[in-house]
Amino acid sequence: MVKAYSQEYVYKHPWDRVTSASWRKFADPENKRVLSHILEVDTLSRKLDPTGKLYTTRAITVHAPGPWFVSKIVGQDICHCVESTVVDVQSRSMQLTTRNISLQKFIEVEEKIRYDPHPDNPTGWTICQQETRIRIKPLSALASMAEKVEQKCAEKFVQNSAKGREVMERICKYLEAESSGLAL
């Protein structure tokens, strides 16, 4: 069985406020209380290629996600996950795809994020939408109880994107601060 959901978020912030906001999501220290999920981050690689566009590759080490008995039973309390992004800054597009390269056995989760103009009011508002799937492997040790770890995975990601959220939100106003030069 596979869980997916998807979500939708208007920031009222311009796309390269939003994209700035979100490199910076997990460098700023005040946030890691905020994000406490997130262990890690390391750039692996950053290209630039002859069109303009911008490709990124990121390991992210996290909590496992999940009820607290899923580490128990896989013998791990960590993930380690590949972010791949690509910033199209001529057509003002960022899209991130994240997996987990550990847990396979067990667990398949996949999140795609995509940043875009907003169409309702393409300079000042960014639109984001997010898609996440669960899956627990059929054979695996989870496999007796795949919907109900499923189900909660998914409520653990779907808080951990509020909180997100509320990181990029405070991030969006202190850019748009130091762009109008105040200090906040």
The other form holds:
Amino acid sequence: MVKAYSQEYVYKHPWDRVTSASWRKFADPENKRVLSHILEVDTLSRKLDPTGKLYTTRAITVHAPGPWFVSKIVGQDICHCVESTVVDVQSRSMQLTTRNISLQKFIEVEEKIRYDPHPDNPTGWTICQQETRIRIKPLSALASMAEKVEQKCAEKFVQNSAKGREVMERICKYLEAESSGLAL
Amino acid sequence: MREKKKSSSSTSPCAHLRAAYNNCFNRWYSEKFVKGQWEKEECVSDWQKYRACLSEHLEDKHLSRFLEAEGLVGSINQDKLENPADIADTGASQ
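Having seen the form predicted on its own, the form predicted in complex with the partner chain:
Time for the whole complex; same chain goes first.
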């Protein structure tokens, strides 16, 4: 069983600003309250190549309490994820892929996010495309209730992505104000 | 479960170094990198300090393994770019 879904969102801000906001999303302490499921984010590696591609790997620790019957089987409500990001500044693209590296014997979650300039307004807007795949391992203790767990998991992801967008919008506004302040 | 919670903040001794590095990176990213000045990598000393702290405090097995693996992946990729024939040979012999 695999549960997959995709979401699309348009930011009415330029790509530069939106991708800057994406880096700040988990780093700014004032977002901790809204994104309370994110416990810790650490940069594990960062490489810049001469053509303007920036590669980053971050470790993300997520507090993901499931329904009680899941917690009982899994035995922990902390999940470690690794996020790999490639920013190609010349072609103006940012791609993030996040996978869980713990609890893998129960579940595999992969989330892909892309930020590109919006085709209708490339200098002013940014399109965000997000794809999430959730898979309960067929032979795990959760297999018999796979469908239910995947559904619950997907609902949680949708809620959390809404929170993420709210934070992104706020940072974009802040960056916009900051840049117009600098321009004055 | 309590133990797990504790390990989740195992890198908190690095919080100050992390914040300093993040601030530096975020500024570089929005003021230089996206504006086309990407040739020069900045924040190097902040990065080295933060990274040294991480390698000391990253207790979690999953993550520290990844930290090491990541370095290897990076160097393999570089080899691949420099000498694709070598990698093709290695691939065939495996």
